[in-house]
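The form predicted alone is given below as one chain in structure tokens.
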Amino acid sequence: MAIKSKPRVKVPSEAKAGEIVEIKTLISHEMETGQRKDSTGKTIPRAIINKFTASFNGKTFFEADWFTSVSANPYQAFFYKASESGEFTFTWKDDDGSEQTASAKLTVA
């Protein structure tokens, strides 16, 4: 399954240098573990985000596994210390090969 759904963020705009600031992430996704049946009885394949990555100027700074493990419409919080103004970059990558990605600005004052 190709992720469709446009990812949402939240960053802050803007931040004073050293502070640290927290990130939400939220992407809509069926993650299908590969374990329930359809209603002829066929297995459903397994279509899962396995990969999520958060890159700061290019560098990146927070990456995640996903499992089968992981509920649909996965959620993701961490935190950055805030040093130079720049761009997030952040990536989902599904088992087929697709990748969805968005992107927010930080202003550091």
Second form
Amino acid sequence: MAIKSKPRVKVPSEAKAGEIVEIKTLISHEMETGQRKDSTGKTIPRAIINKFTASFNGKTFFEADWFTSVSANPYQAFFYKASESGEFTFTWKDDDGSEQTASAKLTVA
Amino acid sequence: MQLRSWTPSRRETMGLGLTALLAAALAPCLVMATEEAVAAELKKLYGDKPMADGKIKLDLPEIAENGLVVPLNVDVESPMTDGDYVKAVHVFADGNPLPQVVTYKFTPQSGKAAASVRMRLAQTQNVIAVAEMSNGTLYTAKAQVKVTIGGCGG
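Output the structure of the form predicted together with the partner chain; the preceding block shows the form predicted alone.
Below is the entire complex, every chain and molecule, led by the chain shown above.
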């Protein structure tokens, strides 16, 4: 199943140098496990987002491999230590090869 | 901070609830993972390397009413400097059809080796976390979650 709606990201827009900021992300997705059967007894094939990546100014600082045990509409929260102004890029990779991205700017005072 | 945008509306909540019920009704789990399956996964990753208890704080509900959405917060104690940081954290659930839940890769820029996710738990079971430090040392932690309504029809 393709990704349906835009992911949501919550990041502070400003931080002091050295400050650790929390980033919260949420994306709509069934995260079909491949364990379920439909009414005719046929197994519904697995279709999940299997990788989430967070980078800042092009440098990856956090990665998460998601498996079938991750809930539908996956939520992921994590941290980043601010050092310079720039832009976050977040990427969600689907089993079907499609990708969804989001970005957010951070100003370091 | 727009906290409000994170609160699902009444309609969305109802929708999610219905989806959850439907999912539970449609999803009899055939094969469950076991402690051996978790051990096998760990062997694939780290061989027979010894693991010490500690350093990891596993924040989980003692009782999860809804196994479809169980909040999981892992926090590993580390200075997160270039010379001493947490490289990876693996989380397993020994009573789910497939034992892996999530694998995190941290860097010193992460600031904190902590992350939160929501997971499915098919039944009452143990959640196991293993952390790999930058010097190769392994730590582990385990917590049991009692599941009232399983994330998989149980």
